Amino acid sequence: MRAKPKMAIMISGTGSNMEAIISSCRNGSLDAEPVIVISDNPSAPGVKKAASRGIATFSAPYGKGVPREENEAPIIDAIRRADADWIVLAGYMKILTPSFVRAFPGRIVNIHPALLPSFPGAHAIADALEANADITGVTIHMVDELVDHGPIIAQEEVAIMPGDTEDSLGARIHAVEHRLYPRALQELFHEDV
């Protein structure tokens, strides 16, 4: 019997995608094991949620004026100590350095609230609304050394409705993310089975 792939899940905030992933692991629809949740924000609500589910947590705030590689060094060490096979970004709001990406080649997955290559960056939902787009969506992709770039694993459209706000559109996008991310991870982790 093959061992379950082990995931390090990286978050910065509430951890709603992290919760969806953990729930999918627990109900058997995602055959993987979350071994550690890492945050750049020690007070992120997702850190407490992960700990309450018995998952190890590690917080590594980025120091102001400190090179990003130095801020990432303890994170890389924590991932290696946890023996994670995959790094799953679930609302991690820091841009990873090329050296971080090179430390885990082909093993980092990200979710983005837009149909990449449209609307990259931290304000994708607001950017789609400002552009008067008719549709946006969700992209799950492998991480490379560029921001919101890399081979796309899965995408799903979300219609933008008249009168949508960031909150209303964001809620529909999150509902898609919570369903699509675990399913895409299952396919990615077990594509050779």
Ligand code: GRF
Second form
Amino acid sequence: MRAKPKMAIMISGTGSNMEAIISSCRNGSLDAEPVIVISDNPSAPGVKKAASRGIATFSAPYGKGVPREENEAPIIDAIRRADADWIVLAGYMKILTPSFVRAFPGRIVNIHPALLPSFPGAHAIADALEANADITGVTIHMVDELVDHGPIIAQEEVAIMPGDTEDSLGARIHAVEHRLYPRALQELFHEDV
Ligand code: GRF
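Same protein, different form: I have the form predicted alone, so give me the form predicted together with this ligand.
Shown next: the complete complex, the earlier chain at its head.
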């Protein structure tokens, strides 16, 4: 691994985790370089934020009825052209195919707003509230061919308070994510140093 690993960050929405990662690179606490931000949604607010921070962006909207592998092909090309060492999923809402995962073995990381294996899927915060759980949290994990699955790198608990809503709990989860993700990436990228 080169001294300053290159990251492709994949997003679909706000991009607040992406921003936390970029800020950590800029302040030196994460020794890595964001070389490209990829989105399946060209109008995702995170795409604008990345561009305004001077990072190359690539939008790849998925065609309806098009096989997922075909939709992913330009993304794989963009990652290879950017020469990225790592693929950092930060709110990327499409499920990656096994062939995408196999194209970058052991090189894809994801963040999930729950303590996996509890509450996998796209509605983890709502699901934890619905289940009347006392505790949920944040998981950072390597991506394997199953959804929200793979070796766990870091987890942190977040208590669910009486009266919590998706917004109030989501805000506390995001605050943990923004601190935990850059730190976990730093350890992952430089664990052999
Ligand atoms: C985060 O809660 C992350 O755990 C999940 O998607 C959300 C993305 O939020 N995978 P943001 O776009 O980084 O604000």
